[in-house]
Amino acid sequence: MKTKFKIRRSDPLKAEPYWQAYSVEVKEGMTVLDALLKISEGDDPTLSFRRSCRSAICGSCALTINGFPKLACSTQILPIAKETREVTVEPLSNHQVIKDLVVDFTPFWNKMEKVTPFLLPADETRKEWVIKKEDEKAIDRAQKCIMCGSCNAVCNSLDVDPNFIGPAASAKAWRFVGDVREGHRKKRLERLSGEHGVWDCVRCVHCTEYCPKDAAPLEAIERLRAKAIEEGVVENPGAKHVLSLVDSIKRVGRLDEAAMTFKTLGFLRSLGMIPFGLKMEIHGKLPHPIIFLAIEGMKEVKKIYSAVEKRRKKG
């Protein structure tokens, strides 16, 4: 079966990227990486791309295939070709292109280094640890990451802020923060809760949706946030926002948005939001605090909070 491949090419010597089409004879079981190898070995030896293990383990061949990040070595061509009649291949988004399908992973590795990707044990003289099944399960998914960069490629926060720590490094961070043997947990969480840290995640869920190994980076970010609050690392807008939300529900049974702004940003920073508030008022979007905010059935809400508090104390 002849299949059209449209590949996004990029040459440092040329001003603009361009599309180049190739026709490839596709057989059952053939992958996108097989097609790229066939093109480079027969039709166009100038085509540049990365690959290594061909077993979906190394993560080297992650590319944008028909608009979504995938591992070229494990992506079958025929199911795609039968549906769309052509296969488009582009470099990963949110990464600087070096040439054709090869992107610069330097920022990716720099973010990995920032989270200190190794264990810092509490007691280095301790010879053995008893790791419970639930302890291992807590970090199991984060350990599946093969650092292919697919999650970073679809991260909306990274698209807006290149300095955001990103889902891949966050998953790696949870691997050690969540380890019962870790001795510098709070210090790690303080760094991760700072500017460009885990609280900047907008929870678009793309990182988990397109992870080829089910590492669930968003789950890792949520666990890091929860652990930070548990450890008392709350002097940042993200944690303050969550705590004010919890307090609002506990107090009145719904979001008291006016109060949340002040509790999240503080009085002085809230003053800077006045122009934005005026625009909201013009469009009828400004929440107005009223005297009796509490919803009906507040007794039930308080019972839920009480039950959660009791469970927390029991451990």
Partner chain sequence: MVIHDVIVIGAGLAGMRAAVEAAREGLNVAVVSKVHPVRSHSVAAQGGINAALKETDSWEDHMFDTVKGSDYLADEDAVEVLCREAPADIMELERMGAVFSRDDAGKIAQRPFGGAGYPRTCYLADRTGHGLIHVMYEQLAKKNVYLYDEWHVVEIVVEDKSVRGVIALELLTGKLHRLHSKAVVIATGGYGRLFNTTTNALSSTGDGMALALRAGAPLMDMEFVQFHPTTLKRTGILMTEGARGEGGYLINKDGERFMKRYAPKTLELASRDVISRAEQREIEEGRGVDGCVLLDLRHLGEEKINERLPQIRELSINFAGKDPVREPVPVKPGAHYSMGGIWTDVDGKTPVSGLFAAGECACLSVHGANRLGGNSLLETIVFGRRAGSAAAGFSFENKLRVFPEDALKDTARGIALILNRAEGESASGILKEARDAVEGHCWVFRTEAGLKQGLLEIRKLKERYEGVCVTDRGDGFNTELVTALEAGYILELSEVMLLSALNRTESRGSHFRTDFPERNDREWLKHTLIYKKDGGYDIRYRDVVMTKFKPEERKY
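This one's a predicted model, so the numbers in the text were calculated from it and none came from an experiment. For the two forms, the rigid core is made up of the largest set of C-alpha atoms that agree within 1.5 Å on superposition. Numbering follows the first chain given and starts at 1. First, how it differs from the form predicted in complex with its partner chain.
Annotated hinge between the two forms: E230, selected from P107, E190, E230, D161 as the site between the two rigid parts. Superposition of the larger rigid part on its C-alpha atoms leaves the smaller part rotated by 9 degrees between the two forms.
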Second form
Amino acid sequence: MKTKFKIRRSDPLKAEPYWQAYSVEVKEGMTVLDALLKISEGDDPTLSFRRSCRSAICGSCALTINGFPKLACSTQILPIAKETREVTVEPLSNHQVIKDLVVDFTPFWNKMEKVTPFLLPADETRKEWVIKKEDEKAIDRAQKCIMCGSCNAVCNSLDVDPNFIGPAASAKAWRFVGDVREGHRKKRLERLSGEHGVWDCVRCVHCTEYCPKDAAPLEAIERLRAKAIEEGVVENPGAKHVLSLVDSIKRVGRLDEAAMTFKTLGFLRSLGMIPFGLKMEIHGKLPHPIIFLAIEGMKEVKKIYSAVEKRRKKG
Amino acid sequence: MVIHDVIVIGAGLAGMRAAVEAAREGLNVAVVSKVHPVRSHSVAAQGGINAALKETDSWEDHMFDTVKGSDYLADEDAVEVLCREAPADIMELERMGAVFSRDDAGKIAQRPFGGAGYPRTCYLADRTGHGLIHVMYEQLAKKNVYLYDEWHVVEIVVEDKSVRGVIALELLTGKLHRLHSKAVVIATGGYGRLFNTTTNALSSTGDGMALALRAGAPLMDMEFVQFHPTTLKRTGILMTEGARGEGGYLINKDGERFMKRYAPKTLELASRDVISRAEQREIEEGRGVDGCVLLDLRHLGEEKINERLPQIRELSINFAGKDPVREPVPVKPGAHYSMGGIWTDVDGKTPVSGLFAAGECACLSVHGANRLGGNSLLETIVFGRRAGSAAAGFSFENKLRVFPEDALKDTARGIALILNRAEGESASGILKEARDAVEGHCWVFRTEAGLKQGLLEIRKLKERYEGVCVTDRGDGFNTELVTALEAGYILELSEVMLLSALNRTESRGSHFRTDFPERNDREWLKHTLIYKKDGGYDIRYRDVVMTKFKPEERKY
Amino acid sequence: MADLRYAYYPGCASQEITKEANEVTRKVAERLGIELHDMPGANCCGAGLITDYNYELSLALNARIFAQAEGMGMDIMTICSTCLMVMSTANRDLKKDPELLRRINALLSDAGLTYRGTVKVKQLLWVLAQDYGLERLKKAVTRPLDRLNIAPFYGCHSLRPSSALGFDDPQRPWSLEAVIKTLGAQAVEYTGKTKCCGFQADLVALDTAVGMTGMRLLSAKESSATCMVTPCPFCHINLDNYQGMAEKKISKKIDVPVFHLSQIVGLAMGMTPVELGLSRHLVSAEKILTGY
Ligand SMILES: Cc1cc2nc3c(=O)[nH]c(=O)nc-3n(C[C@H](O)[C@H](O)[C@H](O)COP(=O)(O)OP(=O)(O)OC[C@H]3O[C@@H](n4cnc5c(N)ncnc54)[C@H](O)[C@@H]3O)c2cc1C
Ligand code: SF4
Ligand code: SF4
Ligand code: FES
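The form predicted in complex with its partner chain is what I want next, because the block you gave corresponds to the form predicted alone; please supply it.
Expanding to the full complex; the earlier chain stays at the top.
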């Protein structure tokens, strides 16, 4: 089947990126990477793109395909061509383009370096560690990451704040924080809870949705946050906010906005972080902090809290 | 010009392990790699890495299995080092941060692997290479090793039989750089991409071997290439042994389980080379389906496939568009592992002073005529470490020697020639013909006539390559230029492989000569060594080192 | 057609800040003949924040809600995308892993509760687009919204993670557009429709949050939307209440009124702006609604 490929190209020497169309004879089983190789080996050898393993494990070939990030090498053409008639291929978004489909990964690697990407064992001399299956499982998902950059490409926070640590590096960070052998957990969590750290994630779930390896970066972020709170790293707006909801549900079973905002904002105010406009607006629209009605069955909620607490203490 | 104590070419497991070791000695170490380290081919290894860890196992048993598996072409001194040092290296990997899969007691789990008499393969789920490559990359960061990532080495600079450094092309800018050093370690991986059908990454083009040959180091046993029996049609992507281990059938176009004619006892579980040859025979005798045979899993049922072989199913769907639950998957033999490579001793030393090699690009030989699964990852770690340490030792003992004035100019001229040629042939066209020739004549079955024909074709292509040209004249990320350079390496190695295969008039391990179907220990217990000489090649031989075991028939 | 009955879970936001969404949903449901049964004992789903504290607590609190619905013999309908996402994710994990379900039930046992894993969680959008059905909805329209160019804003939690939600296609969603068209209006195509409104960062990284809000609204406006609709009260807070701040952040005038899903359905069924509680919104819809 002849299929139209529309490829977003750019040449650093020419000013504007442009679309170029190619027609490729697609056979059953062909992937987008196969088509790109076919184009570059025939029609147009000047087309640049990264590739290596062609088996979805090296992370070289993540591209924006029909609008969303995918690994070119594991994306079958026929099913998508049938749906949309043509296949568009663009470089990953949220990344600077070098040439055609090749983007600059330097910021990606720099973020990795920021999370001190190696184990700092609690005991350097220990020969063999006993690692329980559940400990292995705790970091197994994050370890599936192939550093393809798809998550960072769709991360909504990164889009507005390029300094945000981002989903990929967060998954990497969890891989160490969650490792039973790690010796500098708290220090790591303190850094990760700082500016541009894990609390800046807006939970848009793009990363987990589009990760081609099911590494679930958002889950790693949630675990990092929970671990930070557990380790007492709570002097930041994110943790305060969480703790106030934990407290609110424990008291009344639901979100007591007035009390919660008060707590989080009180903290922000002490840091001089709330702008005037927000203060006004929040005051304008909040319910009067009268006595907030609790849900029915608060006893049950309290019992659940204490059961969870008990289990946590037992470890 | 930049100066380092040690330069490592290649950032696969072997290269990074070497760099980490050299850096441990406090030296200024750099790694140069044409792809980012975690994109290296090592990342694709699935199965695992061998080591005799248990009390009921021993390095001697591991050694015996390896030597037998090699069809007695391995050098036993080298195999001894490999097997003796394996357990400590595995523990070291764990200390670096790897988490090998565990057994119920929380200790490192081990599973059985083909050709081994004991379950001694450690693994990280079904992505051992991926797990290890990320750990090694972490260590690179920890040790502050300098990384030139996406720099393509185009020349190893040697004068007076001593290495002076390398010249590399920076992909981002298209600039050529001189990197001056006391020692160079080559760790550029295998040459699977001499073939069309291969399990290897697109970057496994054998660069380092060709560069070493040009720099005066000999290549050894290049005729030995392991073929894997179950690779996907067209892409060559590996379908692991697990598919057959769980009870999958291999059938021909008549739906016959043909293995019963070739290996009535072991059937689909016979050794890799036996199955590969059986498949090839079926295909050649017209009982294949579109150049393949079929891997049939349907009788296992959806539930079992999902539970036991989820990866196989995913790969078939994503890469071949076939769902094994519903239809058989076309598979065929594919080039999988390069036993041959740059000749080194157990410290990775080559005959060129200051030049070392480790990993799949090296040949000691620990794999002989046939590698055992799980031994090549081990080789990258054990001999990567040893080469790194030896290169560091060399740097301590030697002064930096002069980087020849003209080296850069000469290299630049060669590249400019390709870039500026107004018209000529495209590299990908030449490559395609070269691979057809190699696959046609130096495949699972080999004959004198075929190999001669192959040589003829490759030599003609080499002449045509002199007129290769590129349409992309830009500087930044010129992947077409890279393909053209790789084509040069591939042609060179193809010729060497064909020559070595033509001369070896016996069948041993992966090398099967239809015209000489028997192993011939009287004449051929020796390694092929090829040197480059006056535009041609000089072929010599070297006896196999035997210390412990006597050759016997290889039967499983 | 079987009568539609749901255990109704409006979510915390719609009981306070965006109460209009809750009130209008009740009215619209009543007119359409969808039975909504209150859950006076339902607790907060945790809005994802409890997951940031302790995953098991989050699962247990959600299992409590599910156990209640199970007792009522009904599936849950919410009008909040975040509640939908949090509950669906918890539900997926509990249903998928019997061992986990057992562990969580053990936490509920002191409170005398068990969840058997039989409940489904839906949101109003899905109920309209599927359970109730577009054809039936069309019959309820008395005043087609043919003069409105509406930007459908899905945001995040009605689409992702699709492994837990499994209703619409996160890449090419259709349900909101389908409802909009059924009501007689035009659905505007624009780049921001499946991106984040910024809400979850409001109190943590306000600048980041409002920046996002602004970008979404602007992309809708630039694609000639005259208003926007969202199935989520949290998105509404940012898109409406913070629109002023967003305008300042991106230094551009936006002025795009934002509706709750229930409000446009109500509008098409002839309800007045007062009945729709539009005065509670910060960005006035008056100019686009003259004549309605
Ligand atoms: C699908 C598959 C599965 C496998 N599974 C197993 C297994 O389970 N167990 C096992 O033991 N073995 C396995 N192997 C074999 C094993 O993976 C390899 O032998 C091993 O990883 C080779 O590692 P290496 O470090 O030598 O080279 P590679 O990992 O190939 O690295 C080569 C490096 O050299 C660089 N390079 C190459 N040319 C240049 C140049 N011109 N300039 C600069 N840099 C250059 C590349 O960028 C790369 O970084 C498998 C192989 C395949 C194909
Ligand atoms: S969930 Fe958080 S980390 Fe993931 S893409 Fe969204 S903002 Fe980024
Ligand atoms: S987490 Fe997933 S999407 Fe992100 S870099 Fe890793 S593999 Fe790619
Ligand atoms: S080429 Fe390696 S992931 Fe696609």
